[in-house]
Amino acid sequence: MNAMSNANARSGAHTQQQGDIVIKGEGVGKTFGNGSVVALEGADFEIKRGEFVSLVGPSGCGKSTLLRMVAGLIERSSGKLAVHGDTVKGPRSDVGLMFQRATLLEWRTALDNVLLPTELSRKLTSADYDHAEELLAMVGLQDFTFTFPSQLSGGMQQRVALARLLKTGADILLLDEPFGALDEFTREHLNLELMRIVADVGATTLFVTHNIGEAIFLADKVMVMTPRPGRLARIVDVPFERPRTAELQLTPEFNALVAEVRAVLGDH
């Protein structure tokens, strides 16, 4: 079974199990500096299997902190946080994290960068190489398999990073402003690609952004954060059907929802 067949199978399984709670937070809080800095306070939320959830708010409101707690990279200070029903106590193999910068190894080709997580955990097989090539094709880089990062644009490097993330096999994807450093045209194009890929693999996705329009366009629901100390001000359902096109962002309904989320941010 090839990568796309595997993806479709996972997507079908996700459809059958839609409604399962994959990530659950109850009163989640985080302080730094012996409690003197409150980064996040009292966050209650649930993310269902296969949902795409955006986390939006001003700088310093705790968005990335919450993402890293879900990833198991930092410990929460208060509350409860569970993934697949298990209390988060550290990094998990079923949770993958992607940052704003691609952080590719310059001396490795695109293919070798995608293979890196697998190579670090076990000996590579011919099936791994085939899978990595299929993933590069999935992100539109089938002609750049043996190209080095210095020869790729910023958007292409992020595509390699996304393929590397998918190669881990994680069914929960945590994305921390992955396209924030890119120009607007490239960013919009990669948002469309991201929606397509996430739908193909049936992943549960938590996406951090400062951009309200981007948050709404990508998501099934938007978690709106207040300024520090970060609190979850509101969870906004996004009613637009999928698949979505860029033209959705020009509709009165879309812009009304952008205004609603902006108003929530402005109230805090």
The other form holds:
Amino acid sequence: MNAMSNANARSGAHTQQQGDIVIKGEGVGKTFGNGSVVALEGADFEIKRGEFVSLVGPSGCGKSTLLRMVAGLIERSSGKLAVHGDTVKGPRSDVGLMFQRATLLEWRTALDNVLLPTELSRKLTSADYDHAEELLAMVGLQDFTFTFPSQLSGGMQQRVALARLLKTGADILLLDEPFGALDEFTREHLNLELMRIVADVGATTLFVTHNIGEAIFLADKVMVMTPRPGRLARIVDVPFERPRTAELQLTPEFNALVAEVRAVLGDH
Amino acid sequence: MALAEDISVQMPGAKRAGLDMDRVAKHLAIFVGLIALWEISARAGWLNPLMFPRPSAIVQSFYVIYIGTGNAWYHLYITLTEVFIGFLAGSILGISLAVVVGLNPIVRRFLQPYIIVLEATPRIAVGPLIIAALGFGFTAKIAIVMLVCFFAPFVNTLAGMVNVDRSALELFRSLRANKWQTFRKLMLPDAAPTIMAGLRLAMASALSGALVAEFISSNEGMGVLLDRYTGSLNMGSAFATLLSLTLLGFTIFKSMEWLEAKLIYWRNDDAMARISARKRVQMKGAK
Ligand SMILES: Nc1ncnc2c1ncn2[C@@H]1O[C@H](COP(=O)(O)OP(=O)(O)O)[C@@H](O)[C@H]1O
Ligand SMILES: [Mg+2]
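Next, give the form predicted together with the partner chain, keeping in mind that what was shown is the form predicted alone.
Complete assembly follows, chain above in first position.
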């Protein structure tokens, strides 16, 4: 499972998908309050190794609920859900999570925040420090290694959170509106970097957003969800070549796809 | 960048130091003026000497009680001991109990009503009961200070632990941290500023607690000294004792501030800058 072979699996992902299935859901559903609130009706989906999958829909349609079930943070009410072939029973070390809020520990420097996942599982070595520094450089924060979170901008804090996510070594990354609280320029910039980085490390990525353009631009596959009750309405393939540039968003093909997704959402 | 601006604001320039000197001089002039006015009024007989002894008499009394006879030292020592032992015991008990309660939702639910009742009871009113139970000795006074110092750290620690950020807790869960790691690396540091605020409140009331305990029943300590001097109408010495307590209170307050800046370094720009610089040097050295 080295980065190289993952990257290879990834580049083939959007043509004829040959990669093995990493996440598989069959009729995955969730109700809250003894069944009174249906957050998600049975959803069927498969995510292959190295794929970048966006989860898009208006707020309240169950995106976070689905993500947290995959993360093993909440139990599902119905259906089957497997990660790497194992039924999900709780958090796993090969699945990493990132939220809209950076949730950095404010008493730790950027470096020490990045080291947290490793520190929780074993004793730190000097190689860990080097690795954490590399990851900070990867997200463009090489000059802020020893800076505390309160002295970083919102975008920089999310970069630290991303480096921390990568330090977990997880090959499945779950991102819940990771840049949703940032201004549009910063968000677009970070999206481009995110694409580069996950391609570099060859991770399988599930990315939650309520922005249709962003969902399509980043992904190999878009899972479109509709609310009341939360439902996985359609899975749309995104055929565009990689690497992608921001100009892609100006092409007619791209906008046709945006219109297609919007139509699915518009029925509701 | 915002960062650079923040740092430059923290730098005390030469200009600001000059301004400060100016202000200090003004304060000093006003202070000296007031004291002189007081001294003159007292000498002229405009002030009741029983209420307002002459400043020069107070200074003289200071000399007598600390150097002449030197008998204040012992009482100061007694009061300080009560304050510190009572503060340490009370706050350690408060924090530990809050941690136990905070980590166990079930314990919390059952203890809540008792805590509310106890919190509504004026602390010092329990003083005579403690003395009835423990006698007139040193132990009773420590117990009173302990009681006074228990609640603020207890309540604040509990609040801090209960209010830990939910997504941070979720992060720790997703990283499969165990209970101890979650407590040690997330809940405790996250609650630290709130706990520290509780400790500050406790320390502020510890001195008053010790004095009241001494007023109720004692034959030693600064409270007794104050009582004795006032009773014998030795107002110069009474004021000197009172001023000693002011000075003591001020020192305690400043030490707590200093401790807070040290412990809660991430709320202090200078401290963060210092730590960042130190870590940078350490990392270079290791390579
Ligand atoms: N812990 C919970 N208890 C009750 N209802 C919840 C809970 N979490 C989510 N829900 C409900 O489930 C639905 C889906 O929520 P969520 O997955 O957060 O939506 P999204 O992330 O798409 O905005 C919403 O109606 C929400 O109110
Ligand atoms: Mg959500």
